[in-house]
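First, one chain by itself in structure tokens, the form predicted alone.
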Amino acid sequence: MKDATHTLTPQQLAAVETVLARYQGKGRSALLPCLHEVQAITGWLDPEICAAIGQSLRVPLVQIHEVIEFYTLFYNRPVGRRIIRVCDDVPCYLAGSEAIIRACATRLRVDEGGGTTEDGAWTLEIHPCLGRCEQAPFLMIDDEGYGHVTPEQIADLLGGKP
């Protein structure tokens, strides 16, 4: 894993190793929360990681892409340190989902419909639904929610990213 296709720091190479050392062997009952904790180190899931955790796993590697694919917080494509998540479901777009998406996408300068901004720093997520109706529309920024939000609050909620 030294040649990872991301670089990665000696201190997240070892961290990646431990984490593959505590689930060897274990197989898919341990992918789950295994890619979990190897995507919180390196930021996603290249194939060479994806390789050595088949092998530690001892679980086929279309399997890994099969569970990769399917969640859609595993990434299999370098993404921004933050990820801002907006939902666009029917009650969030009815509720002017269409309008936050608008403002993240014009305040981070990516397109409407998602991207990584230039500097690797955010990337914006557009998902169907973020299972909070109730609070539309909604958006997650890493894993903390924000109901009822309102496209003049995008740049409090980015931090002041110009």
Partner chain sequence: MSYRPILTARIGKVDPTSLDDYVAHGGFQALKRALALGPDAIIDIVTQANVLGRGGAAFPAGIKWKAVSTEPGPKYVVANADESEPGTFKDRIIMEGDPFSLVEGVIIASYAVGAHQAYIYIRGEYPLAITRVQNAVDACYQAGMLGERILDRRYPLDIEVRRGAGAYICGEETALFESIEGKRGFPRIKPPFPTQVGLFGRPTLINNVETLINALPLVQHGPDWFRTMGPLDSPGPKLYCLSGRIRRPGLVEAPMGTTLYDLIYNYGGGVTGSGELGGVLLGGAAGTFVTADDLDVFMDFGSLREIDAALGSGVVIVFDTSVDMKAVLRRIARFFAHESCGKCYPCQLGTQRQLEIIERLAADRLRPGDLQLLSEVGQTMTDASICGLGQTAHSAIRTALKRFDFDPSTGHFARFGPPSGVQEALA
Contents of the next structure:
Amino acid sequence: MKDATHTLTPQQLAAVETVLARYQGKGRSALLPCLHEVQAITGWLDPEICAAIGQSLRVPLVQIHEVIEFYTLFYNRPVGRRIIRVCDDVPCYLAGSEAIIRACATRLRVDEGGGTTEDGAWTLEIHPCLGRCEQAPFLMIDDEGYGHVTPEQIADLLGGKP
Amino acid sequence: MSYRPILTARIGKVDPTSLDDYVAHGGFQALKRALALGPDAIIDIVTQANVLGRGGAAFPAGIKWKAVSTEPGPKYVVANADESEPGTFKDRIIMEGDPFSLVEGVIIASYAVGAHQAYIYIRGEYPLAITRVQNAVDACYQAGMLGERILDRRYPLDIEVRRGAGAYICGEETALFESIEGKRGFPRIKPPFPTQVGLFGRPTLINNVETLINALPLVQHGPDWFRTMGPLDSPGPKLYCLSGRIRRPGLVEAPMGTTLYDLIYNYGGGVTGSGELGGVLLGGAAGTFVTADDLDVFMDFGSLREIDAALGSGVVIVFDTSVDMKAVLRRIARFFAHESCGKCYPCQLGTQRQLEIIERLAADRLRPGDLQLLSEVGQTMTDASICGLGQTAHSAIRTALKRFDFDPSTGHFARFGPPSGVQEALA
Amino acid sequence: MTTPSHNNRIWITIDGRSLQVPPDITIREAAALAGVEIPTICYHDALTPNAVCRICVVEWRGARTLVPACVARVADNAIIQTNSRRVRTARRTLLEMLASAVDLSQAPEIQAMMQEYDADPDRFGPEARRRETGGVKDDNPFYVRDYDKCILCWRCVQVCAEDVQHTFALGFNHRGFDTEIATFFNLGMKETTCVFCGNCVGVCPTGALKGKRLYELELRGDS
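Alongside the form predicted alone that was just displayed, please also present the structure of the form predicted in complex with the partner chain.
The next block holds the full complex; its first chain is the one shown before.
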């Protein structure tokens, strides 16, 4: 449990508190928007944050847990500070997504099936169709999309770090 | 090809962040007309035009609109913008390029059925679309066109934009309701249908983005005009999503019932890779494969059903003969195993077992009896699953095995070659 | 004066036999009136039916798919087959897939069904993935949880929530094939809202939830 919790900065804590105050008593139907907003501040959702969300919304804790577990964009364990999602569904595969994934995995030194770098800077995910099939192969870094990517561009996209 | 786009006419011309520019490009003329017509007349128009749902299920929109309009309130309108079917990107392009049109469509639908609260549920992986649509809704509130009144008519209406969180199943209408209610996206048992028991247990109109924006030209020009496009049993304009080994991938607006040949060769500029067409996946992962022999088929709901294929959401993924079809099927099987919600046994267990058999097929390690087993797993998913996800999880694989001359003795699809390895060099 | 319920009776045909039944009953209930028993796994009289196991599916003439008899309601002139070839194939395949994934050694009713439908779980081969959940969870004095035996019938989650107890200690991990019954962040039961009412143990059909004393007796018997 101890390992699984965050160390949040005072600014992050204050920001989370502001969000939770706004969601006070809003009930279960506000759960997904609330999780989105909090995770945007904290990166992932630990038990203490989830307990605070449950208290604010008045939702049983297990119902928060099972929702995070269901949706792939919510995380209840640590992830990289930046997330790169590479599409490998049919149109992207036809445009060479395998080579893109290989380039990302090599560069980040993580498994081709996805993973987080040792320094916690990046998480690589092989993501289901991202809906940019006309720009295949396609990937997203956080909320930014990159179409028609080539393996040669990957080093630049992932920053200078080897 | 003298067709002039209707649904996508503003995209690339209008500033998607500006309400004023939307109005300058003819925005809210349809709503003005709708308010003059009144709810009953709007529903009559949608019914007479025989608009079939553009999300893929092809359910007549007029029946839904009418049903919800006769139910007591409170009731809801939901725009299904969860578009997650592999190969589909039409709703994203609408929302990014002309977001106010979706808002206008939602307002018209809400007014027609008597709803005072609407939701637009957008898939979480579409951050730009979410920003644009939220901005459009905010701009309408600021202009006093939402909230207490719509346009200049006293009619309370609130629209809330919801962001999905990574779950293909939430495109299923009842799973989407569950998601808005803050739950796991488990599809519900039907009946009862959403028109009676939908979001928060209330009567709900849920339509795909493309279906909703069809209401705009429809109320302005009427059902007779609408039915001049495409076949009478599924008329109107249609958005097709071209991708794969095609020269000009992208969104194409054309009349419903345009031939597959036209889409691939005239709109799409022809086949890349080996240059020779090997097959086409229509409707995405939940869709059906057809072959080069099917190029003359009319791309509408009825015509495709006749040849054991489906239009679905309008996806056209093109494969040249050099493609490793087994690697393609492995991705389709993996997709469903990843996206099954796990509620009902056929899909929860079947998508995993299907993936295992397809992995053996892809690795040339099929065992005797595997194809029979696959067919029984597929039949069970199709026949016994709760929702459309499980019911279509075997469709693409079934039609590939049926149409691409898979030879179990060699482990190859006769229509596709050379086998694995070479397509990477061509890509 | 005729009673409304008599007036409202409708005609249906089940397995070739026509009979009059009250409207708005389920196919499962109507079949019982016809003397036909429809197999069920997830269904429980005291709980909201969720139709997750689909073992009860039957063929309704004119319907595109099979329909679940535990929740689908009869309609006038419905023609239903509860044991057609199509139905039997679905049931057999479901049982085979279930048994290839889950330890059913303490689920005698499901084992009997497998005999009845000639189900052979070995068809999926030795590499068929099984539900592996990391062993028995023994974290409280009252009961143990062995999710390798869990068939995800949802009964425990339902009794713990709105159907009975309103305790909300149980929910789910993951989704799809990887779905598991879980607590908040997989905490031990003593750290959850569990009140140890024992209802979940009572409704578990496969021995995945088991009273601690029985579990210890079994362990001693094995050694």
